[in-house]
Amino acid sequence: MHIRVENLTHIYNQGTPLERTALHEVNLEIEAGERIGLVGPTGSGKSTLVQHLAGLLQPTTGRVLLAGTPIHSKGATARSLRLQVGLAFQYPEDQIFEQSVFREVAFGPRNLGLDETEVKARVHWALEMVGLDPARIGPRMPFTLSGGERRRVALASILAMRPRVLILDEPTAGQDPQGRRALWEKVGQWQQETGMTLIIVSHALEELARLVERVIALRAGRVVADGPTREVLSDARLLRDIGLDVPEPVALLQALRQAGKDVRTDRLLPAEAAAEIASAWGLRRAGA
């Protein structure tokens, strides 16, 4: 789906004292099926731009559009458009409040007025799809999970949804190294297979890098960076400039050019710098 923002502003209690602008006219397209990442420093307006995104928050100015139709114009098209569109938030267990797992996760494929035997299917691939058991977790009452366990509980209520936009706000935040490699494993190979838009909002930019075709950064509610991964984040000015820390393989490269080898510092995951490096000195990998 097709998504337009124009001169988009969000001023929070609007003629108060606590008045505070967090996006100053924002202006991006995100074509269908684009793999986006989200970057900035707490603060940046990351959360509210994605609230719009999603249909969420009215804007002070300007306006967002779903495959040519303003989000928030009455009617319709209007409706079925942002049911399109699955935000899971930064902290989505806090929103979980169905009596067991099997019906916060049934409880929008059921507003859909999907049958039973479809709701069921799909509940049981949600489940799946974030690493969990549907036997054994499906009939648990959300409060004896974990913290981790409830977080992929309230991811799975949207997937469940089977969004054309898919908005992920800090997802794997709490959740272990092994957990966090499974989950984008099967996202990634749901939003190949299905071609749907992924915009995922992280401070983790080396994650990023192995998701992701194109990042925006967001420093002060406007956009400083909008570009290909590789180019956006091995540029480590830019990041210290807004306040990220710089992906480790890209730190080391620069160190190394900075001391005199001849290394490409656009290297963002570990394998890439250490083969960059092997290449600069000459030797060959292991098993090469």
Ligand SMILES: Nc1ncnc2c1ncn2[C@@H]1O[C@H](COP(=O)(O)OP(=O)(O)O)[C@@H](O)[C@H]1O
The other form holds:
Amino acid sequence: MHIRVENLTHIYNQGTPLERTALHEVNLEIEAGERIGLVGPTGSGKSTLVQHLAGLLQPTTGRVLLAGTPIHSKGATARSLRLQVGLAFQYPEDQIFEQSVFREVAFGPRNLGLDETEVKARVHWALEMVGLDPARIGPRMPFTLSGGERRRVALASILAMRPRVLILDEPTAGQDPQGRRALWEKVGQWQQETGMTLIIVSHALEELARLVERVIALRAGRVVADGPTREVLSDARLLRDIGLDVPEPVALLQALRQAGKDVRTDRLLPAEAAAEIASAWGLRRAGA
Amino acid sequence: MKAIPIGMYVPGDSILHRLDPRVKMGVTLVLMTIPFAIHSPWSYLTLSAFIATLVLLAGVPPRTLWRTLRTVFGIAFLMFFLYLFTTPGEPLLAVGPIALTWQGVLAAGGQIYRLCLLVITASLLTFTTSPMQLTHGLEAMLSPLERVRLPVRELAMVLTIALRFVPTLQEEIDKLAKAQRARGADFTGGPLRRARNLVPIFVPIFVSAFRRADELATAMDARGFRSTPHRTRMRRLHLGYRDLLAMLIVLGLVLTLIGLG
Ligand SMILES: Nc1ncnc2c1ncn2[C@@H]1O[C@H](COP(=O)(O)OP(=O)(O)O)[C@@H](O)[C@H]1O
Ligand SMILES: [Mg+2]
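Condition change, the form predicted on its own to the form predicted together with the named molecule:
Every component of the complex follows; first up is the chain already shown.
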């Protein structure tokens, strides 16, 4: 589903002393099926932007178009379009309220007005997608699960709505390294299986580099970079400028380059960097 | 869901902000009883001018003030019509048993005016006094009641903690409403449906409130909190020359109004 953001400005608490401009004249164009990483320091407006993409905020000025229709317009068309955007807030497990995992995951599909057979099928599918056994976990009380499991239940509850655009706001925040790795792998699988548009807000640049093809960088509510992942995430000046860590492989290659070695610096992953270094030294990598 | 504008603190550095909270609370009480005790138009004019001056001194943005007034529009509307049609007097206009009287118009207008004065006075206090200071002030003013074994200190502590979490709670409700709306929850429709749709918001709110209370209790315990000892304050309340001056001015106002009737 095509997404278009036109001159979007969002001001919180307008007209009070707490007034704050979270987004300023943002313009974006997102094609169906794109995989996008959204980066920027805390407070740069990432969460505000994704909430706009899901039609959850009213723009101060500007608009968001989903498949050509303004997302904020009243009426059934806009509502059904909004429901095709799945947004997982930061710490989505905080929104769990049902007595069983099954009912929790079924909440979204039921709101879509699906019949019970379809609801059941969706819940099973979604729980499997997040790596939980529907038969074992489905009847359990969410509050008896571990934090990692609850996170996955919450994500399943969004997947179960079969969104055409999936937005994850810092999906791995507060998770242990193992849980993170598993989650990143899963996210890639979901995208491959469904072909949905994927928008991920994250500070984990290396994981983003593996998963997304395009990176949009925000600073103080403005888009300061928007381009292919390799380009944006190897731009050390930009990253430092917006307060993000330069990926280690890029930093290493840059140091080599400064020491006089002729290497490319736009290698984001350790393996890519190793290959680049090997070729600069005229080595053949094992298996290459 | 919008933030509740009534009772919102507007951080600032005006003279009113710097007054002792006890003085402000006392003065507010006095100013709020005045509209019920005065009758002559001159008194109203004087009081209005006084309160207008305070508003200017406080530097409260007019929009914020307007928003606060708007919250009582419903009540004001009701009051207006009640007084308009129930005050006996010479009918100006009569439709069947319902009569509009000149006295009614005056009474209704007067009531609305009084209500506005009350709301503005009360919100001046909350605009210029942080919730923390309000609690300190309240504690100080209630402290004589400790002799009759009222746990004033503990009550103040509970109030302080509760106030501390109001904005957090509001933020959380807002976030949950959005999160559930993203899952297709619909907060429109009839009252029954709306009530049912609040479950997805309030269950998580209660869960997190209990968790937070538990964490706070643990943290207070870990720092050796006990309810009995006499605690000192980081900021102690002092009456300064400004506070004395403020009290004198208000006394002057009261005497003037008594003179005017
Ligand atoms: N509900 C809100 N009310 C008021 N201000 C907010 C709210 N949400 C975010 N902000 C402010 O808007 C700015 C952008 O916030 P946000 O979109 O959450 O940024 P990010 O997700 O990049 O950390 C911040 O300055 C933040 O304080
Ligand atoms: Mg955020």
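Positions refer to the first chain, counted from 1. These numbers come from a predicted model, not from an experiment. What we label the rigid core is the largest C-alpha set whose atoms superpose within 1.5 Å from one form to the other.
After superposing the rigid core, the Cα of residue 204 is displaced by less than 2 Å between these two forms.
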